[in-house]
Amino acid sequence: MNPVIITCAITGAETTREKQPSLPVTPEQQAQAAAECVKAGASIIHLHVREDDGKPSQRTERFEESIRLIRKAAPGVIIQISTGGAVGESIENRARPLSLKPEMASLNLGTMNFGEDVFMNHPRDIVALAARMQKNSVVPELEIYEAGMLESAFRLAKQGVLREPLHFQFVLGVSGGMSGDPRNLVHLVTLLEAGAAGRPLHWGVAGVGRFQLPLAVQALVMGGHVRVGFEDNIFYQKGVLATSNAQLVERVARIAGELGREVATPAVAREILGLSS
């Protein structure tokens, strides 16, 4: 089977240190967490940044500092910044860090209820973010929370807004989106393969909360890639906090080995995703 790319979303915008004391917040803490994750088997770091007090931030300077320290601590790792930010952040602030020209960035494909909030992604803003990514040679990872967003992605690709090959991340388990029911992942992958019509594309899954581990295993069996990390889940098992992001990465890497899936190094992940080395 093809190698599995493991992404670790080390911080996120919603998780707090009150709930997960090991959450990396400062650039130094994020760099250390990234190095540990790469050693455990991750090849992509999905990056949100925070201010020192833990508040979510979209400041370009903060992203720049974290990226610099992560690259120093984990040479070669692929850094994928978030353009989602915290729920309610303006689209302009969400877009600013793209000026740093990271290799990858997340691109959310639609507006949705997100817990008790509404995560706004107006069609014109999606197109504008995609255009800015193209301008800065940033490869988008297409964040899919429900089936309609997947169909939107194919429509945007047909219009030339998105360039192939397409890289999809199914985010399942958010209240307001599709749950982590295994049938939902099968349904999305079936739609994906039908819409691809033989064209090259890649997919992974990020299970939220209790769905993280079962969906990771399902993705490994189905040939997809996997995202873990404190952004999506803070527990190692029910009622037991994970000690680090790396602990979550290491478990997926171990299971992948048992299933005969080689864990992709950053170099191999770049080759799979068509990123420039």
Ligand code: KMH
Second form
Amino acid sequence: MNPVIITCAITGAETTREKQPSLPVTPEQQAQAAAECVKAGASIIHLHVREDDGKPSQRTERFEESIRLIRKAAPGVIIQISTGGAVGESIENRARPLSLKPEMASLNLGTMNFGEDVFMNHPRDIVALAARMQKNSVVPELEIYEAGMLESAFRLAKQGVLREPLHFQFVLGVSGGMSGDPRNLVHLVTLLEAGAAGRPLHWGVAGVGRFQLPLAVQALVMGGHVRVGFEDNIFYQKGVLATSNAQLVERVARIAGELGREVATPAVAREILGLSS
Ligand code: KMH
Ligand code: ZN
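Would you generate the structure of this protein in the form predicted in complex with this ligand, following the form predicted on its own above?
Next comes the full complex, this chain leading.
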């Protein structure tokens, strides 16, 4: 058996309630969404937070409140905070919530065009964030948008900046990074296996927009993990908005069952990822 870990990226920094009226933005809404997602099969919540006016935020207090309510509504779920934040956010602000010592945090492995913006990840800042995560016992999930970033991650592991086992998330379909063409995922997994040279590691895929469902199914078939959620995609099918994050999780869990992949509970996900708590 190779259980699948389903992550739900419930809010993100770019999605708006104008585009997706069911987007959870308050801590209460995020707690409810997280509970529904866990019930549907998610074991990790990838978390961004917002200010009262809906603007993306990296304030520690906002994360603290959302984490408190999520833990109450969905006990046991793995919370992975974002250190990517919104495009243009300072690296100091992006690092702030690490002081809360979440179990996991995202770590973005390179600078790239991101739609019409530039998502800055200076090599010096990547190393500083990784060091801060190690200091706070936070396990990084490595966000990979193109193949060079994967190779950077292996280089940083060799230098001791990243500790093994490495946890990769391939985020495919951002305009400026690799698209969600199925050959891209095959290429990345091929490079990953070569770079791993037999050492244990884990990978999942987050398909952006229309790539979410096909890449999720491809990952299920290839033995990887899956991320869905309104951060990456607001639609259930072409032209039809999803009614909730949980609806997207439910579909992946159902397909996983059809394909013979057991859905990991948070406890099983912790075991797979080697998380201690
Ligand atoms: N909002 C994107 C620019 C992460 O969470 O680490 C970056 C992002 C990645 O969402
Ligand atoms: Zn994110």
